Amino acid sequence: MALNVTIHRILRHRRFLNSANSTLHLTNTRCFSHAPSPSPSQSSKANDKDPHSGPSSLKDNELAKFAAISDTWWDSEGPFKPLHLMNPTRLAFIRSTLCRHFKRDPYSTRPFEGLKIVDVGCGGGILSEPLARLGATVTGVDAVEKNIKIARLHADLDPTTSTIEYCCTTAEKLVEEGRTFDAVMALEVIEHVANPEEFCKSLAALTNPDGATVVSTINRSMRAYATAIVAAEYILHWLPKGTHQWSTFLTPEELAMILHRAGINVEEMAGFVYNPLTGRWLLSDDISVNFIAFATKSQNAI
């Protein structure tokens, strides 16, 4: 596979994606009332299971770190402020790539109608909720029980997002249960797992043949160290100190290779760049710090 060619094949629809950010701000808050109600079995599934039992790529210290700040997930000025600011841009990329792959109308209010999507490492649900509003049948999983409780409480405020199935579990556990999805999301998660290779194998196993996988993370570059750690954690205080460890970051080449070995092939990558004048993130060809990858699983993959 020509990884360098794959990595630099950046977003043929950049104009649509950047212009879509303003629309997605509205999408995040738009409510719909005609979605089906969740069954009791869905809302309670995996609640009583221990996400730490069995094979797992989890790090206990990472779980403790996020459990300590779980109450602030929906505080747009709190520790998760960078994710709230980046979310419309992440959604623009997801909306464009999934609509193109699944042949959906990107201008539809609910282009993901009928698609089953899992949000791995969903936290408080800041990605799961807009995916549900875009029409997807969403499952959000996180190994931190407090995150799942916060996500459920917030989702229940809106009839559309109340249909989300939240489970305190792991990707590995979902694989053991035989769960599969049309699209698998793992945004800002892989840099916090103990074994990225095994984690990506789980993502691949959860992805249906001809399905899609989207992964975002931080590049292991000196520029990323300077901006994502030194500036974000110690100077601007956007994130709690110690949120990230530079040694756990992956380069775009490494991520593409790991995903390829797991059976899913990266087709598109884009970077996220922050504009301090507008306070907004934009999609860019610059993948030297934050980047996102869209990958697909072939129809004959097992």
Contents of the next structure:
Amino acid sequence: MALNVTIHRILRHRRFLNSANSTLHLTNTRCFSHAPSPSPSQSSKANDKDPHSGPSSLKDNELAKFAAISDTWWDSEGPFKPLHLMNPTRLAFIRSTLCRHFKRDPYSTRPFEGLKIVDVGCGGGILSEPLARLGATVTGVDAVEKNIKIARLHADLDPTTSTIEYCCTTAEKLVEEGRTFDAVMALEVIEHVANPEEFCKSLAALTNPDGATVVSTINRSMRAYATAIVAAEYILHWLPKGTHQWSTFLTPEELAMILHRAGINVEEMAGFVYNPLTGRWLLSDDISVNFIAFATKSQNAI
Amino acid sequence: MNRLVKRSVSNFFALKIPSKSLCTGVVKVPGSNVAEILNENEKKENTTSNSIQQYDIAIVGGGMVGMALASFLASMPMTKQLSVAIIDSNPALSGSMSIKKEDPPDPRVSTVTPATISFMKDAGAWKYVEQNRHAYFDKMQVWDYTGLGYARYNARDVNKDFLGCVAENKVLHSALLSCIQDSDFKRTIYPLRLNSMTLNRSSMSVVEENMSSRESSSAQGQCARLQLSDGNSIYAKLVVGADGGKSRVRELAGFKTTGWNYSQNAIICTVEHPSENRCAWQRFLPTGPIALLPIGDKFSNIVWTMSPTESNQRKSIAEEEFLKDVNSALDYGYGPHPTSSLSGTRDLFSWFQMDTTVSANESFEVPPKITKLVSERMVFPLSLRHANSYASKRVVLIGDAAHTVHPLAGQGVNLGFGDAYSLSRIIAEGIALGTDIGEVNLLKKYEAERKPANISMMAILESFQKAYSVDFGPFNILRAAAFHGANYIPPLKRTIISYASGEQNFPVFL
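Other form of same protein, the form predicted in complex with its partner chain, not the form predicted alone:
Once more the chain from above appears, this time first in line as the rest of the complex follows.
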């Protein structure tokens, strides 16, 4: 309880700082408290200017940011280079946790055969394609129309990835359509959504009973500020300036808490650490900057 | 670029809308230019049939290194289901070339290090080498013509049974081939040459080209297209250039190289001596090194480096005269035998006495007398060449295509096996994580693993070459002191042995 109160204060503080961006944030200041929060439809509709996206926890300015660079998704030397480099590391975590959870043969070349997986915020399909190669039946969704076009084009170049279903929609809309999946992926997405708690509820609703949810993001730590924003955006120019806003980041505790409230339990967490000498990312226990969480939905949860 | 994307987007929607109902209404397609593009492509692609074969990997060059890669891929659970095309016009690949044990050994041999042997054991190929002629050696003696320096190495210095093994290239090659034939590995051998290669650099420009054959439009987008010498083409997600020092793949992919030709040739041949040889011998002469490598029974292999004029002359002289030259080069020719007590360097290193190696107590030996030449004499020019990059999108170089080294110490093929092993592991890792195996980030991992190791070995071989191209008194003594250090300082000696065995990628103390 004490933890919740502290987190609430931190969140309220950061929401307040950030409120200049959007009036929506003011209505959300209490969303992590025990007091009843405003109903999801109310809060998100206020922000909904996109005619086809329906209720959404996304921010318009975030969408515009990604639309501007979506051409370069598959340029391994382009703006998404850090994501390309990090991708194998994310997949190593996903492969090991999902193989264990769904009792798949870890030596199989297609261990996810028969699993329905949704990649929320799929972008150009950097994660969706490897998941499809590993045998999964993949649905990739992204609110940026241009991303979906790029993803579709790229996936069609290879018969194993051409089976991916890409849709320009949101997690909320999929929930409305009543779709569910064995595993739900939301990697490097939650820091770009306006209402993380609503977003997590949608992720939970998309997850089958006994299914798995994997979420990765950046910690709201001083080290994350120094590395993910100052170093990556301003010094190394890995990411376009303004890609991330520190105040919108979640700490691992906050993420675990909001997932728990949505009915899914974090079972394993790992950090990604960049080795500047080899230029590679490694999985580690250090969750102070980038981290990934594997969570499951228990059968009795809804 | 924008225009390109727009065009390809419209192409895609023209084809895909019916099957993707969830996406309908997402985009308004200006369908006007679809037909036009299809027409363009129809003209362009009219000649190619729908039956163009598609592979995961095309290995260009089915020599030892290319076949090593194929057998490593065939032996791992992650990679054994890959479909592989091997492009090589060498008839040895298709027909089963029988190796007769009674035949005298072929002069083309390789000295394989313990590291290479363990790679081949992992793949299940080494047992076939052991069925044919091969020679393990547990001793090595290196000395020079000045009589000042010599070093002896013994496998027992590093608690091993052997330092390496010499086998004919055809034995190694057929062992790898048998190992692949044993497996249910899906490989297709094309007894052809590579004419040209089309790499689709940009994933978006690819789409246009794909529109040619509607049914299989998606199949070729992510692939390199290889045009073969019979006019047919194949597609592959990854093209491996294992086609040697004059690599066509390297040329077509536009990899630049750095290197030079030494104005030196090597004569190689097989010789016979009265008793069996268990030692690898190498003597540095002012004209270049001469090596005598055991190849089993009473046979040994000669690799002798010299100037092009000398090599041409020695190739054509009578057998007795050639044998006289060889025996003199391995014995008293050019200078005296070294003696261990000569310069007293032994005492200089006496502070290492507590930790001596077995071979430190062995004295200089004279190599066996050669009595007979049993093969033709073959002459090869020496050169050093290194590709500035080993990997780009969909293309990777291994073996001599990436680096051609001085044949000194027989390291060339071992570097190639190291490349093949490393690449096979990285492909397996990529498949485990669902990566496109032609992706440049994956292939760069292989480059990062092999390039520094290859460069340091090349630098060492190059400096040996340079050190012996100078004949100058004080320099000769320095060189001799280095020899003594290498012979009498145990940690240095062990490092040298384990580096030369391929167990260590860098010549550093650990």
